[in-house]
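Listed next as structure tokens is one chain, alone, in the form predicted on its own.
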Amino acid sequence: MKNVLSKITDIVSDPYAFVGSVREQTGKKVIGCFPMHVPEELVHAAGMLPVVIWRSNEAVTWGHAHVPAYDCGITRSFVDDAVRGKLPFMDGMVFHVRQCLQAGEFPYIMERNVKPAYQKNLYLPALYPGEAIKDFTITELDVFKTSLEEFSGNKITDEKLKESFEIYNLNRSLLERVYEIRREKPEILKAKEMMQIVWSSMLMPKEDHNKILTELISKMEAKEVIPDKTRIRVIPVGGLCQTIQPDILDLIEDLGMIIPDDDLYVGSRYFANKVSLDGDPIDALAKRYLTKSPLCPTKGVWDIHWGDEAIKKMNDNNARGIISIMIKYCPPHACYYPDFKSKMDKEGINEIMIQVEHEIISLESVKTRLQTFVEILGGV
């Protein structure tokens, strides 16, 4: 198990080198997909490698001349990577431009400065009721499919697309099994290891990742752990679009808490909901996007409450509190959070919000807040 986790750590520690090496070895074009809703299966079925655009682990430098300082970390850091020439292996990029203000401006910054060979702006609608929303989504996915065919030179047949569905659905099933084992014995994985497992899925060919997950699961199932009943179970919620700093996750655990489950994008959100293999494949992709759960602020869902889902996840895992992790300058999360907080207070749920940013965070201030939270939960 240690060897498998070491392989995963190597991949995510230098995603630039890894993705570049895969492109060189396979000869496949690499398409960067802006998180969180670009249907990677379409890119895969076109014979190309979809990778989810990531946040750099370096401070922004040249990017300051091209993107506002009040944009979120993934936007600023990825623009910085692009203008510094760190992304020569990326043949194309796809942006879902409706999900937030920054995602809307992102592609135009790229187009003006370092436009890739292929760039597509995908517009997936907010989830309002009515058939018009579904029809619009299907039309937009069809246009995306045609553009991928033209760029790749490969026809995306229904058969190829369903083959991609099967590969991606298997990956989702395997990741869910990893989470099931973690819920049964949360001591088996550190929080940052769980994040790295999901992140590696965003970077690797899914076929290869399925093999790694199969090996990891067999090791996890066989491994015995001693339950630590002194640790306080908590559920992190939020972290839209990007990875959380590992130091934050380590700090949560160092203070006597443990994470049996999560509601993070680089976590359980990424692999939620399989694509149906029945019927028209584009219709199936549309249905997956139009699924309201897990609720996402970027989809504009109005008739279910994010707080209800978080509370259920907390109760299902016998957790005692919720840690909201908000990326600084994330408009969707910031807009939803007051209502979320109100719900937590109304239901008597112990919840704390930690705001994180790309370059500079005060771990001491975060530590103080989390220590206070542990005391509230009765751990000290």
Given for the second form:
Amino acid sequence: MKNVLSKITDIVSDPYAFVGSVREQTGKKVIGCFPMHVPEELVHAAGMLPVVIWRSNEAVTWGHAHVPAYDCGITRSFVDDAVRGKLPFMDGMVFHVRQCLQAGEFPYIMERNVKPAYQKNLYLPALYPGEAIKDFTITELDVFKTSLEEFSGNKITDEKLKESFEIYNLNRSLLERVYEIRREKPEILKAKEMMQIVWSSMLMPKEDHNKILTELISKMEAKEVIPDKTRIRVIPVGGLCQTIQPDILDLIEDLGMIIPDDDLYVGSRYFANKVSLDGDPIDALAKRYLTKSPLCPTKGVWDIHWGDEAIKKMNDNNARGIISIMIKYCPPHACYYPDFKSKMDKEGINEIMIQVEHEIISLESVKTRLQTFVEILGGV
Amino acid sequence: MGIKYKVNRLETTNEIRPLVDKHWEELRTAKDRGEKVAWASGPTFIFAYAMGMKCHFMAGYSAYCGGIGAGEEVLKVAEMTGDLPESCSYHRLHMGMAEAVARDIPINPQAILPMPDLMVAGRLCPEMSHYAEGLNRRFGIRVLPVDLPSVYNIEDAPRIREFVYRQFKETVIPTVEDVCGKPFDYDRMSEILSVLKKVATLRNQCWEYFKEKPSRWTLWDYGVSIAPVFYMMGNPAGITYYEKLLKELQDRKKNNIPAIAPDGEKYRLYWDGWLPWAFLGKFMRKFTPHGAVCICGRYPWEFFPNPELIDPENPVESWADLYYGNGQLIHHFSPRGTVDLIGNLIEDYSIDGLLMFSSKTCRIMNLSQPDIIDTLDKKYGVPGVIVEGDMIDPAMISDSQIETRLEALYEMIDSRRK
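What would you give as the form predicted in complex with its partner chain, now that the form predicted on its own is on the page?
Entire complex below, previous chain first.
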């Protein structure tokens, strides 16, 4: 198990070198897909390597000549990486420009300063009622498919697309199995290791990741873990679009809490919902996008409540509290949060929100808040 | 000794406040008369107007709140009831106002609106959806959501136009019919567009007086005159207002009266982004002593710059076309469209410098501003600076930052004149 985790740590420690090396070895074009809703399966079916765009571990420097300091971490960090020339292996970039306003920063900055060989903007709609929404989603996916075919020179047949669905669905099933084992034996993985496992799925060819996961699962199943009943179970919620600083996840655990499950983007949200293999494949991709749960505040959903989903997850895992992790300057999360908080108060759920930034933050203040929280939960 | 500049105030603009007050007063008292009330974001209120509903407009209400000095106290209520200061200040204003009503927290009575029978949530930006979702979750208000994508590549516009038009026909019209209990009034929508066409045509004639050197009026004068070409659309009082304004500008030209005394402006500036509704006076006091004047801007030019394209005979089709068809208004929200628009304005209005207002809580018009400045500087030789702030929230405004950036802009313009 240690060896598999070590391999994963190597990959996420330097995603630039890793993705570049895969490109070199496979000869495949690399397409950076901005999180969270670009359907990677289409890129895969075109014979290219989709990778989910990531936040670097360096402070933003040149990027601030292009975007303000009050944009979110991944926006500033990705622009910084791009204009500093750190992404020469990225042949193409795809942005869902309707996800939030900041996603609209990229198209002009990239085409002017970086000039990737392929650049595509998606206008996926909010999940509003009406046939027009469904039809437009299908239209957008069709347009995306055609542009990928033109760039790659490969026809995306229904068969190829369904093959990609199978590979991606398998990855989702395997990640779900990893989560299932963690739910049974939360001590088996540290929270940051779990995040790295999901993150590596965003960077690796899914076929390779499936092999790694298969090996990891067999080791996890075989491993015996002594349960630590003193630890307080909590569920982290949020972390939209980007990785959380590992130090923060460590801090949660160092303070006597344990994470049996999560509702994070670089976590359970990434692999939620499979694509149906029945019927027209573009319709199936549209159906997955149009699925309302897990609720994403970028999608314009109000007839189900994010708070209800989080409480269910908390109860299903016998957890005692929820830690909202909000990325600083994430308007969809910030606008939703007051209602999330109200729901927690109304239902008598212990919840705390911590805001995280791209740059090194004051861990001391986060620690104080989390210490208070764990005391409220009855620990320490 | 330097020139002492001062603003020659227009008389006609004094008449806008009573018109605007009346508009909001009628909205505030609508329920007393048994009228239906809607709130709207994005260019969707016209459908409520066509049905005889009294309707608010998200940015218009926010501008009004800022203009009457109520912004800060309403924002405080929002913060007290859980909203984060980094959230869109228009979003916070609405949540704050609704919470003030629900919890009986005293605020300026002029800032209070009746809770709507329907929220027409035009999702031009996601925040315009977030506030409707929030109001639905908190107060159970019925929401009519419409997705209104901004268009980055103009070649994407036709398919998006069809998507938006379908939503108008399949969702918006049936829902307002349901709420009002009567068929959609296409004739009234046509009348509204006819009046709008006349007002926008007169307004364009007024715009010609920005082209003169010295300019006969300022962007701030036009800013306070926007209501008749937007949320007051369909009100014939707008025609009278702009006829009078045009007459005053004609007189100014005849008598050689500039907007800035004694002899006109030294710097002709373009203003990008929202107008800073709560801080118009503050900015004016920073421009005028330097002889600087804002002449044109992206947001104020959004209101139907091509009235000849308004087709009252085909109201719903025309409304979709103005934004996504031949009018292409929606394209100006994307950096590519912005570059095209500003480039034209630089040439048409002889602009010396660009002032890019970057709102810390609303990014809809902030996108790629540093790159836009660079592109335009290289093409037209016109320098620009970014001024950070907010439309409404005084906590986001720094006097010294604004002054430093403005001085840098004036110096850049001066150095290029040598």
